[in-house]
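As structure tokens, one chain now follows by itself in the form predicted on its own.
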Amino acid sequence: MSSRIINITDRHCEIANNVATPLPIPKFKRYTIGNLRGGIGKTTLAFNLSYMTDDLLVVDTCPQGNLSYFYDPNFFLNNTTTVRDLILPYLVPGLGRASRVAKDISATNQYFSNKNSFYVASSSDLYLLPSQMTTSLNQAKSLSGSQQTMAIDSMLYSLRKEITREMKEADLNKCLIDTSPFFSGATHLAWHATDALIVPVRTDQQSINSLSLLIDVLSNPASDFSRNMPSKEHRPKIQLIIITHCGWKTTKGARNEPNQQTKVFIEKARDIVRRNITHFTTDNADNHILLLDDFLGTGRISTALSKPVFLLNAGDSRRIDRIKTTVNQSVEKIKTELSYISNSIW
């Protein structure tokens, strides 16, 4: 194995064994999870890393509201305050604000029935956002002065006011922010609304792809993050990258070991990160990166039922488009990697 890499698989091989010490990290109040593809497992990640923490606020900045819909079945058929709706009055002045927005997860998903843990709805007028943003940059910079900077500093912390109130009226100290694959928009906000990102990478070129471009748009100066910024200029660090999708050798006595194209991207995603390193919250690239298996009919069964992978056990089944669904063994080592990465951050 690559010496580059060792440190992240040896830790892994202690996680799998409940055996790891924890990560020498700070930590922090409020993530945002989100990578700039689709499909590598942000909702999935959200959504159980929400039901091992408490007094919790999730915001769902996906216009898609597959997060909403774990926590609320009925989401889609629902005329609710959304996201949406907290952000619009910064950028279309005149509009009422509206208050105690956060819904209680408890009431509309049974699994979550001993969490104090509220969640904020998101909605699909979200994809009008990034235009309706733009506009009101414009006339913002249209603005001379200290107007002008109240202007921008308004709409661009508008998700994070609006995040602070929320937590202060529900008595929550924690948040998470579901985000979409692309930037634009409530991405850009979440981003400013945030204390760090956790980024999740499939094991896969794309998804590497997609967190070079990540890197780029938070650090480019020709970026939009970068050209449209407030007046404090926040720019979130990254606090993890969790490699999703991992494969193991199967050859007896390497349960724990990652197979070769595993192997490959963790390489890829520790390079990426290494020269990149001032974008993290510390100077050590090994800090930053934990692996996470794929969840195969583990996933499948959690997202059909909306039930945190935390509580479902290996020989549990279920049919899914009429075919029979099964909890194989790996859940007990995905259960341990989940509550590694929740200790790593809260």
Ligand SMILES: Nc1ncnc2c1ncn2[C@@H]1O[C@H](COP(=O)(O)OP(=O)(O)O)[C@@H](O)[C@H]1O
Given for the second form:
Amino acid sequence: MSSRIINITDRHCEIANNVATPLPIPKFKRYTIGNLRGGIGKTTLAFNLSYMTDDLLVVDTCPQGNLSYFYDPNFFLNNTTTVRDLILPYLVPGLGRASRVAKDISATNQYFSNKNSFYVASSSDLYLLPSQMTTSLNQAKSLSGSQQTMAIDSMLYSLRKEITREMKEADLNKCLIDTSPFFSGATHLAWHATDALIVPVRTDQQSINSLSLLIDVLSNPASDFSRNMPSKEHRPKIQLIIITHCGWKTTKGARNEPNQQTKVFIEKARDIVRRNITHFTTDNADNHILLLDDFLGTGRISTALSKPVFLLNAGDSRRIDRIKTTVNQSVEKIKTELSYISNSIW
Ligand SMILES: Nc1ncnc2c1ncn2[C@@H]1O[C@H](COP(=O)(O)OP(=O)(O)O)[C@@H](O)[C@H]1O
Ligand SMILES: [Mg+2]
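Follow the form predicted on its own with the form predicted together with the ligand, if you could.
Complete assembly follows, chain above in first position.
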């Protein structure tokens, strides 16, 4: 095993065996889950983490609305108030502000019946938000002095302000935002609405490239994010990189040793974290990389039933698209990994 990632893989073994000590990282109340690539596990992670805590506001800012669908199967049919209705009054003068937009998850997903958590649904119209934001930012920039500052601050902190109000109204104390693979629009506002980022990285080169891109958007003075700062600069830190779809060596006795592909991408991710450590919440790269097994059939069943992985058991099976699909033996390990992530962030 390469010595560079030994701390990360050793910790993973301890997590799998339930003997890991807590991660030495600070805790925050509000997180954005994001990376600038699709299909890497953002929504899956948001959904499962939302089940593992309580008194949580979840905000779906991805126009695809997959997370909203997990919470309410009728979401696509209903004409509900969405996150876009929270933001739009800050971009379009004269529109009325919304209130009590968040919905009780337990009302539409039976598996959340013992939870006191709420969610704000997404809207497919969020695809229009980037151009609406650009127009209003340009208008704001044409104002002078304190009017300009106030207009820009109001826009960039719109989602933050609305989330604070929703949390207060529903008496919630934590917030998790799921984002799209694109920075412009709602993701931009999500970064200003939260204290820290959780970044899923799948074990492939494109996901590693997206991590580099995300850090560039976050840190490069020439990026859209840096060039449109509120009057008092606000830049979230990265709390965790979650390497998703990890695979393990199958040789006897090596159950928690990453396979070659997984190992290569843990190393690449760690190199990027080390080079950009000032954008993380501590100064030690090994504190910021956690591993999550490939969900395999477990993930397909969880998705098909909108049922958190935590409630599935090895051997449960189900026909999905006429194919018999089974919850894998690794489900218990995945539960342990998810619990550790949840306990590390809240
Ligand atoms: N370790 C893992 N973490 C998250 N998703 C996983 C993992 N392993 C497999 N998957 C599967 O990968 C897919 C990720 O999709 P999704 O969460 O919708 O991605 P995104 O929101 O980034 O577009 C899901 O089908 C999920 O079951
Ligand atoms: Mg998604």
